[in-house]
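Listed next as C-alpha cells is one chain, alone, in the form predicted alone.
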Amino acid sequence: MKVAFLGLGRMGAPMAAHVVRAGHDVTVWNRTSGKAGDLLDLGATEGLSVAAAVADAEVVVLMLFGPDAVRAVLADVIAGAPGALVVDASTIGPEAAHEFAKACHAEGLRYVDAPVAGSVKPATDGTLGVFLGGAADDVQLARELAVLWGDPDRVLHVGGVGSASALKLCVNQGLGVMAAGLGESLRLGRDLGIDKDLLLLVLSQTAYGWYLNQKLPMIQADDFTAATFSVDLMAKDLDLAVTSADSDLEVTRACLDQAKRTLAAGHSGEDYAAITGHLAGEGEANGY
C-alpha cells in the first residue's frame, strides 16, 4: 500500500520502520524536521509538508501529540488523500475521536482510532497492544498496517471510533494513578522511617511490581531522563479522562494535579515515572 506516517517520535519512528520493512510505499513527516534519517535509510521517502506526505496515499497513519496535533494537521490530511483511510494511533481521547471521524466521513474518507499499549520497546519490538475502533471493513484494512507494529493476539476491534480512544484512556489513569499512589507509599515510608530499598523491594511484591519491573532503576537513581512515555504525555492524558468522564474522578483529578506539580517542577520530557519520584522526595530537602 500507499501509506503516509505522521507523527515520527518516540512511538511513530519505530512504528513507521515496521511498515518501511513490511515492503509499503511510505512517506514521512514530522512537525520537527531531523527525525527521519534512520526511515530514509530504510526506504522511505519524507514528504516537507502534511500536503506532500499524503498525496495519493491510501492510508494515512497519525501518532501524535494528542487531539490538538491531530486538529492541527487533520484539513490538510482531507484535502490531500480524497478516499484514504485515516488510521489515528494518537491518545485523543472518544470526543476527539468522533469529531475527527466526522470530518473524515463528511469529505469521503474513512477514519479508524487505533490507539496502542505499551511504550518504546515493544513498538521497537513490533509487541504492542492495539485497539482499533470502527466500521469492520475499515478496522480489517487499518488491522494489515497495525499487525506489523502490535502482537496480532492483542490488536483487536473494541467497537465503533471511539471505542479504541476510550479504553486508551482507562488504560492510561490506570498507570497514572499507579505512578501517584507508588510515590505516595514511597513518602509514607519515609516519614515511617524504613529503609527505601527495603520497601522497594517488598512494594515490589504487591501489586507494584509491574510497575516496579520496568521503572525500579530510575526510582533507585533517582534520575528519569529516558523517558520511554513523557510526564508531558501522562498528564494530557490523565486531563483527556477527567474532561471525558461524566462522573467526577477525584483520584485521577489529584493525580493530574500531581503530574502538573511535577511539571513544573522542572521534569517535563523525563519518564511519567518522574511523578513517582517527586512525590517521594517532596518537602524533604535530601529526597528519598
Ligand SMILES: NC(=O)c1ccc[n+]([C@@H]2O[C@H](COP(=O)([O-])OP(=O)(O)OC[C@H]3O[C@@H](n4cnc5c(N)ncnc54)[C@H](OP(=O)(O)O)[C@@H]3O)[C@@H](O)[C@H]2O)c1
Contents of the next structure:
Amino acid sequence: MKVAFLGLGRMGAPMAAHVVRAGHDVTVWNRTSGKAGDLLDLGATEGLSVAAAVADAEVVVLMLFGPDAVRAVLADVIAGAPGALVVDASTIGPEAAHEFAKACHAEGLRYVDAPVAGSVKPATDGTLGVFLGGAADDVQLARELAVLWGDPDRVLHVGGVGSASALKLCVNQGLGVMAAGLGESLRLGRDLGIDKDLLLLVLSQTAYGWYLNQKLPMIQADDFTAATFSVDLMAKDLDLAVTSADSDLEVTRACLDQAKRTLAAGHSGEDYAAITGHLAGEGEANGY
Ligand SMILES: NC(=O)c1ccc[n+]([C@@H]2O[C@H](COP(=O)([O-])OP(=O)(O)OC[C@H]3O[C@@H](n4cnc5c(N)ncnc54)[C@H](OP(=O)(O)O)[C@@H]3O)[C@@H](O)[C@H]2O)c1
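What about the form predicted in complex with this ligand, after the form predicted alone?
Then the entire complex follows, led off by the chain already shown.
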C-alpha cells in the first residue's frame, strides 16, 4: 500500500516503523524536521510538506498531538490525497472525529478514528490496543495497518466514527484520575506520618498496582523527565473528557485542574506521573 504517515513523535515514529518494515511504500512527515532519520534508514521516504507526503497516498495515518494539530494538517491532506482513507490514531475525542470525518467525506475521502491504548513500549513492540471507529469497509482497510502496531486480538471495531475516540477518552480519564488520586494518597500518608517507601510498597499491592508497576521509579526519584506519556497530553485528554460529557464530571475536572497546576509548575514535557509527584509534594519538601 502507498501510505503517508504524519506525526513522528514518541508514538508515531515506532508505529510508522512497523508499517515500513511490513514492506509498504511509506512517506513520512513531521512538523519539525529531523525526526525521520531512523525511518529513512528502514526505507521510508520523507515528504518535506504535508502535500508532498500525502501525494498519491491510498492511506494517510495521523499520529498528532490532538484535535488542533489534526485540524492544522487536514486541509492539505484532503486537497492532496483524493479518495484516500484517513486513519486518525491521534487522541482527539468524539466531537473532533465527527468534524474530521465530515470534512473528509465532503471531499470524497474516507475516515476512521483509530486511537491507541498503551504507550511507547507497546508501540515499539507492536502490541498496542487499537480502537477503530468507522464504516465496516473503511475499518477493514484500516485494520490492515492497525495490526502492524497493535496486538491483533486487541484491534477492536468499536462502532461508527467517533465511537473509538469516545472509548479512548474513558480509558485516559481513568489514568488521569489515578495519577491525581495517588498523589493525594501520598499526601494523606505524609500528613499521617507514614514512611513514604512503606506507603508506596503497600499501595503497589492495591488498585494502584498497575500504575505503580510503571511509575514507581519516577515517583521514588521524584524525577519525571523520562516521559512516555507527557503531562500536556494528559491535560489535553482530561480537558477533552470534561468538555465531551453532557454531565458535569466533577472529579475529572478536579484532576484536570491538578494537571494544569503541574504544567504551571514547570513539568510540561515530563511524564504524567509528575501529577502524582506534584500533588504529593505540594507545599512540602520532606521526601514526598
Ligand atoms: N505517548 C503515549 O503514551 C500515548 C499513548 C496513547 C495515545 N497517545 C496519543 O497519541 C498522540 C501522539 O502522542 P505522542 O506521545 O507521540 O506525542 P508527541 O511525542 O508529543 O508527538 C506529537 C506529534 O504531534 C505533532 N504536532 C503537534 N502539534 C502540531 C501541529 N499544530 N501541527 C502539526 N503537527 C503537530 C508533533 O510535531 P513536532 O515534532 O513538530 O512537535 C509530533 O509529531 C496523542 O494524541 C496522544 O494523546 C499517546
